[in-house]
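We begin with a single chain expressed as structure tokens, specifically the form predicted alone.
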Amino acid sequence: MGRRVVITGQGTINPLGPDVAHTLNAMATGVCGIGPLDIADVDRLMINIGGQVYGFDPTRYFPKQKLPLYDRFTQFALIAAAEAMGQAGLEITDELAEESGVILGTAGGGLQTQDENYRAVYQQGKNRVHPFVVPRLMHSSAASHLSMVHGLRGPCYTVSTACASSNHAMGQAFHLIRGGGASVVLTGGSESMLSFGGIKAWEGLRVMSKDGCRPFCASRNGMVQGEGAAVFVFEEYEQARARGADILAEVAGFAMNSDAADIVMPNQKSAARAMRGALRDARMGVDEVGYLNAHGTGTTANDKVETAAIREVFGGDADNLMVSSTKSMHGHLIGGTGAVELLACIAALRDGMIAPTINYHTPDPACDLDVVPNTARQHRVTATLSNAFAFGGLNAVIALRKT
């Protein structure tokens, strides 16, 4: 089985709040972080809502001389990582630095920088761009800056697998520590695609809602994009216990696979296979899982297929399983979404707080699960799953266990 892996720190900034405490309070009270977009040329968009981090001022967090190096997605990652490292209380010695790494997920990388500089060159006719454009827009930029800020000299890289990026990144961090390749990994995901170019591209897919995210509801009509980051400290269990760390949860299992079928349509059999794989890896029975954070995008196809996959895996136990989509509150953070959703899984294990699926109005017979409609619950659970099913048929499922 290899070494045990636990979570000793968590941090976030997302549409529900600037940190973990505000985010979990928002989830517990069913707050909706989705609203009108405040971006350039929003009047030229058909979709003008999103889960935006409103009023974000990077100068509150970073010295002005550093800002030319940081795209918005990097800023979010640095803020979330600082909170996670602060909670973990790790002292990064020279020895530990070489055993500590960073694995982050993102789908768009420095898309804000790309969008701004396309405007400068093509719209405004400028012939030069800032010398740091390439370092800002690299998908690996956030991971590199986290390694530099925290002095982590072990493996450092970025995973980009669309909507499954965060779960793939965290799964790789889990494998790296379990296999002895690292003792500590900063992992999670970050995304900031709420720009004119980003939204306009997604509009072409015709999967976006104009009026809100309603996962599993019969009236659902599409997904809503969000932005933000969540970062966690994954740590080898014996090291964490020896230093007296507050262990938030154990990463018990992970599985990933590919549909090898369609570039956009989800696949029930592959989704079910990924969930089974995570349970098998965790040596966890379906009757042990009390809460499942669903991919739950709010599209007609995803929610129906995911429901069928959950019923295929859990059988009769699916009737006793609480399933919710927190995307209804914070939107779909694409490459960062699995990381923010893991916060809800940890809260379920630590505090018994089961985050709701808000905006749920009309039951859909094809989505006949307990989706924790509209109101959070208090319920003791000892194991959770978190699903991520991405375009391209890329599936990644994480299993957590209470310690």
Second form
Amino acid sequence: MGRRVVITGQGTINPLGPDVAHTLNAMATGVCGIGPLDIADVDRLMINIGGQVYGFDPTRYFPKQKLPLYDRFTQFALIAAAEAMGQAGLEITDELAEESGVILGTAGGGLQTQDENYRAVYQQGKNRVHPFVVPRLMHSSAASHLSMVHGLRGPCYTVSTACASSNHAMGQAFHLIRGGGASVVLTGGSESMLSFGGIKAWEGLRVMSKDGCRPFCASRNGMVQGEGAAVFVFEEYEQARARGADILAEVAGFAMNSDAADIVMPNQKSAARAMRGALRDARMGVDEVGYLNAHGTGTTANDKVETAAIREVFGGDADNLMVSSTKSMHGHLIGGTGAVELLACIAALRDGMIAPTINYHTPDPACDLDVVPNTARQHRVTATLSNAFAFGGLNAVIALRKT
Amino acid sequence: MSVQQKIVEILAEQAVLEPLDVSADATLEDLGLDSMNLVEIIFAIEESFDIQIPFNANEPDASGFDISSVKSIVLAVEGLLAAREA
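Switching from the form predicted alone: structure of the form predicted in complex with the partner chain?
What follows is the entire complex, opening with the chain shown before.
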């Protein structure tokens, strides 16, 4: 057993709010952040809804001369990281800087930059693009800018595993600190895929809903995409305690695995194996877990398979477990989704606020869990799990414990 | 080429069969086609006939586009083509 890892800061910007307080308030009141998409060429899309960060004005956050370097996914990551670092109150000394890093998840990276510039050269026939297209669009761009803004000179990289990207990133951050490779890691994920090309690509798979995200409900008919970021300060426990930091939760365990089966269909066996692995890693009994933030995409296949996997792992205790999919409120943030969903886990541990699955009206016998339908609940919880199951069969589950 | 011939050609290509081996009453399952083949088939039909098929894999029955057999797909496409003309 290595060093213990705790969370000492959290930040976000997502369809539910421009910071953690607004986001948690929205979750506690069951607000839906999904609405009509406001993007270029939306009239040429079949899918017209999404969890968009409406009215976002980057000039309010960043000086004009910096903006040409920041894709929207980088902007979201920087805003979330600033909030997290502000809360953590770390003084990054020269010595600590070298032991501090960044590990972020994203599935699409600088997709807005790609979309805009392909449009410029292919559609508008331009022969010139902005000189910073490459540093904007690279997947590691957000991680690099976080390291620069906060002066973190240790390990810094990006993990890209589709819908599990941020859970994998946070798992790596956990492992890095536990194993002694760093003492502070800014970690989480960011995504900005709500562009014409991003949605058009998803439309082709025929798994998107045109009318809303209704996880576990018999009426569910697909996923709805969202955008945004959440970033956390993961810190080595003894250091956090010594400096008197406000500890939000302990990262107790993590597990990841691969179905090695199908490029899109989920797999009950390895989803269950990933949950079991995280519990074992955390030395956590199933009866200890009070809340599970589900992957819960709202597709027919995921929610059914995930329910079966949860029942397989929790057995009779599954009936005492509160399970919700907050994607019903913020949409599926793809590579950033696990990070935003970890906010719900921390809120459950800290405040006993159990975020609901909204838009739920018709029970599905294949999804017969306590999905905390429509209304948040107040309930004391000491341990949580957060699931992410990505296309390609890549699973990553994080276990948190109250400190 | 008739609507039926074109659809049989598309299905045969996905199933790696000869068009002659694709009978009108065959189901997609009979032809060994799975959900990934299905979304490719729908794409190919949309491209070939320049139509939009309202198909959602989460609720295959809700779209009104009947995929239960080769014949039903042909009828559904003919319906969409007629609707476009109208």
